[in-house]
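Single chain ahead, written as structure tokens, the form predicted alone.
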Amino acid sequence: MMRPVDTSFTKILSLTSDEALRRRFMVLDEPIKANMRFGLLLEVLDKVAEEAALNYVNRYHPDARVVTAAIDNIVVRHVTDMSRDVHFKARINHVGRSSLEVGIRVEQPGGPVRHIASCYFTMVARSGMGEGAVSVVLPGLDYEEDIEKERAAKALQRREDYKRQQALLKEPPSREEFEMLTDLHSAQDEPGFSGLLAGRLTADAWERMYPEQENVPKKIFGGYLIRRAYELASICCEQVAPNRPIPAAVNRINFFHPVRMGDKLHYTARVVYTNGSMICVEANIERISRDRTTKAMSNSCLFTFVNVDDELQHQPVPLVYPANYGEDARYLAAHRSCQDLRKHRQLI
């Protein structure tokens, strides 16, 4: 049996030596801080996770492929320095019956090493095409060292944490949360109210899928979809941020339905929550088949941004006011998510 260390895979973005690559990953062709295109970073992460998982799966099933099932929370620890290379260090933490968790550490070497983020992808091994595709059974890993056992246990814990978080979303508001929502609604009844209504802070886009976006046969690359969703979310975010919004976290992303060539996609983004310098934007991707007989949600994402000045110091943003039940539910879900992030991690 293989050990997790045997599944290690590294990809390097050579920003220091490849000028064309560095320019492609820039937000602006100017010497600004936090100049990395985060959407492209997400796209690379998904590809790295796929390659790491595929290297393992093809040892036992040479014709199998892997697809992304979910991406766990990603928290940005430090902004990327465009004058240094970026290393993506991937390793399989746990193998289930047909699924794998791939952990990826994003860092920049040097003195000191800069830890950009750590990410966890759940991949599923599949064989066959179309309706005949089936999941394949994978052999487990041999967890010899304590650190390997610990990482495997954390992978299982992340699954349980997600189930707990989903159950929490269905819980009614606490007294404190109810009073928070009541205050937001009461403010809208005041004479001369001029606050930002959540229902007006939206953006959308349409796109057709073509063979150039294909990854596995007849399916569109999930990393591309996430990048497009993030880019729309960042544009939508600018309706609220008086300075400059930069990414702080990505909540768990589930891949509900595969996107196929010829599908028409409707991307929607809406600002659902603000607090201090934080802005939460929900982005959804709906696929419509070419014959228009099938419509389904492909992905739902929640991106958290922080509003900063030129020196990356946090700056306040206006409150956002929900006005109906659906907006209340999204506001509350984002509020709980941000509370959880603050409790366990320090945002940039």
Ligand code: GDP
Given for the second form:
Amino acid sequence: MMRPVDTSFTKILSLTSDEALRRRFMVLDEPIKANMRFGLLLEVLDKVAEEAALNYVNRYHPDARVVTAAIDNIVVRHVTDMSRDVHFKARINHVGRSSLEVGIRVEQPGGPVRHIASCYFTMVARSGMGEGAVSVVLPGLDYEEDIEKERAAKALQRREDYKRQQALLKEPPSREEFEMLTDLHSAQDEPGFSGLLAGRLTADAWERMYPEQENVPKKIFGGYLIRRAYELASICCEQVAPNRPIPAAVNRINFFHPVRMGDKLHYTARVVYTNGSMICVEANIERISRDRTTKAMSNSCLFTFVNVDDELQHQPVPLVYPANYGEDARYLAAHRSCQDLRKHRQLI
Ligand code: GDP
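Could you output the structure for the form predicted in complex with this ligand, given that the previous block was the form predicted alone?
Zooming out: every chain and molecule, the one shown earlier first.
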């Protein structure tokens, strides 16, 4: 039986030695702080998770493939330093029946090592194509060392936490939350109200998927979709950020329906919540099949940005005002999600 340590996989982005690569990952061709394209980083992460998972799955099922089912909260600990390499250290933490959790530690070597983020991907092993695709059963891992046992336990805990959070989302607002929403609504009734209405803070984009983007047969590379969603979210965010919004966290991404070649994709982003220097942007991807008969939500992401000045000092963001039931629900969900993230750790 294999142990988690035997599934280790490392990818290195050689920003120091590969000039073309560094340029590809830059936001601006200027020496600004926080100059790493976060969307591309997410794309690399998804690819690394896929490779780490596939190495394991293909030992037992040579023809199987893996798809991303979900990405757990990612909190950015430090901004990336473009003058150092980036290491992605991946390892399988836990194997379930046909799903597995891949953990990835993103760091930059040097003294001291810079911890960028720790990420957890849930991947599912599948075999067969299209409608005939089925999940395959995977042999488990042997968790010998304490750290392996802990990580396996934490993987299960993350799954439980997510279920609990989803259940909580259906809970009505607490008294405090209700008052928060009431205040936001009464402000809008005041004469001369000039606040930012959440409903106006949106952006959208359309795209058709071509064979070039194909990853596993007939499916589209998940990392690419998240990158596009993130990039639209960051553009949308600038409508409310008085300074520069930089990514602080991804509050979980779910993959509901696979995207296929020939699909048209509709990306929508909206600012749903702000608090202090934080801005939450929801980005959804809807797929419309080539024969135009199927329309389904493919992805739903919530990104948290912080508004900073050139020195990365946090700067305040105006309030946004939800005006209807749907906007209230999104405002509340983002509010709860951010409280949850902050309970665990300080956002950058
Ligand atoms: P942890 O998950 O709470 O232990 O947080 P870490 O930031 O230490 O690690 C995040 C994830 O990255 C872990 O769950 C592992 O799956 C993976 N990982 C951590 N350290 C290493 C390492 O040295 N090598 C490899 N290949 N993967 C690692």
